[in-house]
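There is one chain below, alone, in structure tokens, taken in the form predicted alone.
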Amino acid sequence: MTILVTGGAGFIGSNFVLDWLALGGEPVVNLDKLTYAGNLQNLASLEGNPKHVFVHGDMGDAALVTRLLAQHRPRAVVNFAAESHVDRSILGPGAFIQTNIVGTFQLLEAVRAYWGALDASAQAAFRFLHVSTDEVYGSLSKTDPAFTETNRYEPNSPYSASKAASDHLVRAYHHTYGLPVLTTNCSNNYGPYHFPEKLIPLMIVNAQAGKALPVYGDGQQVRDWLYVKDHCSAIRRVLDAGRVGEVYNVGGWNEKPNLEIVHTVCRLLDELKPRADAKPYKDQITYVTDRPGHDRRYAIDARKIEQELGWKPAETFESGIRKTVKWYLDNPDWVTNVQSGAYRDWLAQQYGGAQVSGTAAMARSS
């Protein structure tokens, strides 16, 4: 028996395939693109192991994908490729497109020809589990309940729109087709092996480089935030007892501000690698002009998950973020190493050289 991850060397799911090995599952089999935030680093510990096995591609192509089908005979695909970045959406959003739209339709066509051809009993057992996010509901006042997985979809970013848009086909696929499919949205992730482009990495990583901690407006807008581990945790039980057909939202019941969150890095900063000069982190904060359609808020309502399956997060935030600062302190080559020329150029591009020195760039909430 084996999966198939899509995007198991960016960072969700390169902590999915390394939990998912290290605890015993079947072998893997790892399709990626390596963009920009898929990075070979994240897999480095698994080197020569036989039961991971790397292929260097795109989930919309359909023939690579049909070979891969063919060849390894997987019980289960687990889909976390997509273009994820709020701000670079709003700068070029045809990537999002192509990619979490057209390149899940490409896959789902793979995959549902693939299921199509097993026995009855491979057809039964077979999953197809897509990742997905929150952000696809839009947005909640203070007052709001949080996002039930009945919500209406209101995503109001390429980036949200194209992942609603692909939770849309996936949800098709199985009402036309009969395709076995699953379906997690979940909220803000944080933890090892997350690209410094997102808010807590970045605050970490720029408040070691002695730059700005730039945070966008006033920096009150309100993410629930979820260990990855956690996250990875929910997936597995998801794909082992969830119902055919079913969304789970998968949250850490940690709702806090952007701004919070900051001071939080800040004072942890403080006291695992103070500055030389013994001056508090949050000095460095620096308020700039918030994004165009920057959601106020979002809050997930987990209790389906743990009540159908019996999941709830093991992380509390004060546990999950100080064991994040602490991997980024203890992992300055990855974090030396993940910063390339395309990532700066890219900083350049969104927020100007006079922003940018570095690794500064305009914090993002998710």
Ligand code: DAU
Given for the second form:
Amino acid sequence: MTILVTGGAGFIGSNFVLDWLALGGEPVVNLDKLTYAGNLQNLASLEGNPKHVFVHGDMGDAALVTRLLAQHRPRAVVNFAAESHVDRSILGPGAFIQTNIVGTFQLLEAVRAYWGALDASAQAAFRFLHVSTDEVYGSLSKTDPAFTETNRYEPNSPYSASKAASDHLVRAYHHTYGLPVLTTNCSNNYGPYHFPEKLIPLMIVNAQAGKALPVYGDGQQVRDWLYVKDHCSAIRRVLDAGRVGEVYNVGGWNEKPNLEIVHTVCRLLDELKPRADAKPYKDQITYVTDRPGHDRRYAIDARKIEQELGWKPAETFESGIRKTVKWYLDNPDWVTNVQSGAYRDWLAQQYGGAQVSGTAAMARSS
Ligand code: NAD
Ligand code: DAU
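Show the form predicted in complex with this ligand, please, because up to now only the form predicted alone has appeared in this conversation.
In what comes next, the whole complex appears, and the chain from above leads the way.
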């Protein structure tokens, strides 16, 4: 048996693939377009591993997906692929519409055709797991209860609107065609391989470079943080035991204002890698113009996944953020390659023309 993962060279997808294979999961076919957010270096430890088959391509390329499904006969598809950065969606929403809506639609179409031709027992066992976000529910006031799975969809950014549309398509393919889908709506992730344009890695990287730590508006916006490996364990659990057609909210019960997050990162850096002048990193905090339409607060009520499936996060915020800061300090080459753009040449540098297996073999097959 095999699973097909889309977007498995991104932040969460690569953590998922690494953990999946480390835990003895079935072979993974990893389809990724390698946008600026896709980084094959995240998967370097899988080089030569025949259980990892990397395919450089677009989930919106129905012919490619159809060919991959026919060739590998996966028992499940886990859809991570997306444009994921809210600020980029404000600057240029087009790519978000194309990937998150049209791409998901094309993927669903190819999967529907494949699934429809399976025998009855394979059809019953098949799963399409769509990885989505808490942002589809909109913004909470200070006193609102946390988002449950029945909250109304009120997306406020082009990113969240495009994810909301993809969630609706996934839902419709279950209700109309019977495709066995599962959807997870997760809160903010953090951890290894997080692209340093998002809050936590940006702060870690900028602090060390002596740059400003840009806090939007008053810094009192609240996010609910989950260590990425806990998100991956939730996805595995939902894939394994989730009820078909259901939605599961995933969160860490870790609501924190942005300013507190930035202060925590600064404190950890003060401890683990003090500034040469011995001054605190928090001196680098700079308040900048707020994000347009900035959602004030997200919070996930994760009782359903806990009560139905017995899933709970393993990390506290304190343990997870310490691991994360240490990971960035221990992996300066990864950071340097991302900052210089060298990670984008990884495919060519590492694999160009060579006759190799595993990750690389499939990179060439695209
Ligand atoms: P990311 O931006 O780090 O990675 C996205 C990956 O998808 C990249 O490897 C990129 O190359 C790939 N990709 C983009 N378009 C593609 C296409 N058309 N075909 C194939 N691959 C394509 O994103 P992430 O933070 O890892 O998020 C993964 C998923 O989880 C997204 O669907 C996102 O909406 C969701 N999510 C993210 C968070 C978070 O905090 N990061 C929280 C909840 C949900
Ligand atoms: O809630 C889940 C979502 O979390 C995911 O669906 C998205 O893919 C993911 O990017 C993330 O979205 P956010 O917009 O919450 O994440 P970001 O890291 O961009 O910002 C977190 C908060 O920090 C947000 O309130 C904006 C603020 N911020 C961000 C940056 C990059 C700053 O104050 N300064 C910054 O420089």
